[in-house]
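In structure tokens, the next block holds one chain alone, the form predicted on its own.
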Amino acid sequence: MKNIISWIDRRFPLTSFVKKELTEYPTPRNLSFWWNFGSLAGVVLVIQIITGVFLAMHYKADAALAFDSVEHIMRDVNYGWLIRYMHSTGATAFFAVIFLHMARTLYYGSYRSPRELMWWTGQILLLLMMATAFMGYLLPWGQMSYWGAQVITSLFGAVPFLGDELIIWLRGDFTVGDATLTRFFALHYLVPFIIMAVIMVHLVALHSVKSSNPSGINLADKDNIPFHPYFTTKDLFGLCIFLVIYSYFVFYQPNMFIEAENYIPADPLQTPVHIVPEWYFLPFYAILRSIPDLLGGVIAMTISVLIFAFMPFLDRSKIPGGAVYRPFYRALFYVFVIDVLVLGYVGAKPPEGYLVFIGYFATALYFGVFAILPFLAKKEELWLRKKGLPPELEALIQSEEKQKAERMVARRKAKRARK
């Protein structure tokens, strides 16, 4: 084995790569289990790709055969039911893990300098995941799949001047049909591999700026501990807990996140009583419905997803540690989480009665949180400085301000030299 590794090292820096990026990678010693969700997301993605490849071997991307091919997988293919349920449950698990990963990042302020690029690559991953999930939702060719795709693709008709052409371009036809199913299947199979590539970029960005410290105080490498064996053990323990929960839903509650309407073949002549997307789209769907104008609703729904990318600019507080040392920000974070849950509940119900007004209020609050964040950050910083910060935080803030001033002076000198 030593000879084999030595032979590889002479041609590819395998040993040094493993030491630098895995075993000896410097990691803050106080990372909690909230930092496990990044590795869990990678595990779930691998499960989705493997099960997806096996499902594609038996699936027929044909409007006349798609529904029956899924039933064939469930009933005739050896362990086809297991592969299908692992894949459908894995989609739910993927979004649950990613949402918790994002929540941890928002709580601890890990999107702030110098981790903006890492945060933005994460937002690109979220958009790719949403696109993949939406296209995969059509593939079972059930009633909810068909009408969900019909409604969502129709939203692009709100785009001025290009709306009708965009709908035809997406569907490949004037209505959701065989052409739509074929292209959605092709893209649903392709995009996960693009996600893998973007994850590589995301990891390069992470290892360039290192994992954030929960306290907000980034220590030197010599003051951290190696990733292995301390955090590999921690990640494996978290993985075991995840697999127990995941296995429970696969074997005992596989239909919990599958709409009953989707076990009825798609019928263009019969509309379901209440069309709803998957649970991970419900908050954004509720925002769409809360705006009376179609174009305004589409714009609001789009902004509700993209607005997270602006967090490094909206949160300009110099107090490190995210919500750890910032009570106002912490309260705002919990309000936002509750508001998203309320929007998810509203999106799952028909828009009638008191739920309409709750949807209006929750939508306004959703965007209001981002609107007041820049002003809250300044007020909170002044309040905390009057109250008195811990000495280590004061030293860190002064050091960061000094470095910022030095960079500004260096830029001015370089500008004068160019002149």
Second form
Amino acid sequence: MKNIISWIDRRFPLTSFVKKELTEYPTPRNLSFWWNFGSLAGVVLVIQIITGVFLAMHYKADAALAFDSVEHIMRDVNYGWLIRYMHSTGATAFFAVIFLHMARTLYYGSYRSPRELMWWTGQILLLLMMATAFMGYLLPWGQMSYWGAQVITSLFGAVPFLGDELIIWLRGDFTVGDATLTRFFALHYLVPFIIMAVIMVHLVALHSVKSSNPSGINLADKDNIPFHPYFTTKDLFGLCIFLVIYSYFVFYQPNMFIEAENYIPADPLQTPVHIVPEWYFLPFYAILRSIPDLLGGVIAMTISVLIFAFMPFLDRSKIPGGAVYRPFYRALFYVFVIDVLVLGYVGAKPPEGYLVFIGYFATALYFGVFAILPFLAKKEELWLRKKGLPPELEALIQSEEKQKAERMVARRKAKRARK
Amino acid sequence: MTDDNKSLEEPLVDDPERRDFLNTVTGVVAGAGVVAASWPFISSMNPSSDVLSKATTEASLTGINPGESKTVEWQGKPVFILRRTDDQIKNMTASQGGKDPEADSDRIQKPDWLIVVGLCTHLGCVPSRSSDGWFCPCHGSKYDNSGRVLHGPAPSNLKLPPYKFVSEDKIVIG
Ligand code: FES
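What I would like now is the form predicted in complex with its partner chain, since the data block earlier showed the form predicted on its own; can you produce it?
Below: every chain and molecule of the assembly, starting with the one above.
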């Protein structure tokens, strides 16, 4: 074994790579369990890819056969039910883990300098994930699958001038049909591998800026500990807890996240009375519905997803770290979380009565939170200063400012030299 | 900066502008090539000929009583055929619809027969028949007996398919 490894090492930096990026990789000692979700998301992706490949061996992407082939998987294929339920529950688990991962990033301010690129690659990953989930949802070819795809592809009709042609191009037909199903299947199989590639970028960025930590302050070298065995153990422990919860849903509540309506084969001439998207799209769907205009709704929904990318610009507070030391920001964080939950509830219900108004209000609040953040951050800074910052914090801010100023001076000098 | 770097920054060719020109030309040709090569792939995603050949549908009008409607499939889309009662015709001629005003006479060929594409102009759900028109279950748009939007998020009236009467009780859509 040793000989083989040293043979490889002479040709490829295996040992040194594993040492640098894995076993001896310096990790802040104070990471809480909120830092478990990144690696967990990676595990869920692997589960999805493995179960997905095996499902694809039995699935038929053909409008006439798709629905029956899913039932064939459920009834005839050995352990087909298990593989399918793992895949359908896995989609839910993936979004749950990612939403928690994002909540942690927002709460602890991990999106702030120097981790903006991590946040933005994460945003791209979220979009890719949403696209994959949406296309995968069409494949069982049930009523919800069909009408979900019909409604979402229709959103592109809001694009000025090109709208109608764009919809037909996306569907390959005048309505969602066989052509749509086969292309969604092809792309549903492809995108996860693109996700893999973007995760690599996400990880390279991570290993260059290193993990953030609950204090929100970059730790000194002596406060880091090697990743192995401390965090391999911790991640494994987290994984075990995750698997317990995941297995509960796979074995005892597999249909909790599948609409009953989706066990009726797709019927292009009959829309179900009440159509709802999957739970992870509900808040965005509620925003779409709350704007009484097609184009406006589509724009609002798009912005509601993309707006996270602007966090590093919106939050310009000099107080380091996240919500821990920032009472105003913390309050805003909780308001936002509750607002998203309310939107999710509104999105799940038919748009009737007082719920419509709650939808309006919650939508306004959703964007309001982002709009108020820059001012709130400034106010908060002044308020905290007035109350008196701890001297260490003040020193930290000053040193950051100094570094920034030095970088500026250096850049200006370089510019002048070039001239 | 070290001397090494400096020597790198010195132009390696006598006439750097010619190098720039070559780079630009290469970039432009490559770009144009990629755009041209991607066209067949983009185009392949448009409806294929067999899909396009579903373009016309024949529908018989027999057996529809006044006030009743029937749904037929055209290009995979539902088309509503409504035989209107005299009352309904009167009401519809009198009104201009809602947020997308249009005269009833512009939307029909024969007053008793209203023929519209049964896809909500909001996001493409199939509205269901209600007592005085159609109601879309998805986000609550309402249409009258001329297929005109009355309220809700739908931006425009139900679309009119091209159709003609080939006989008293038969139409060809498309
Ligand atoms: S699709 Fe009919 S109201 Fe939205």
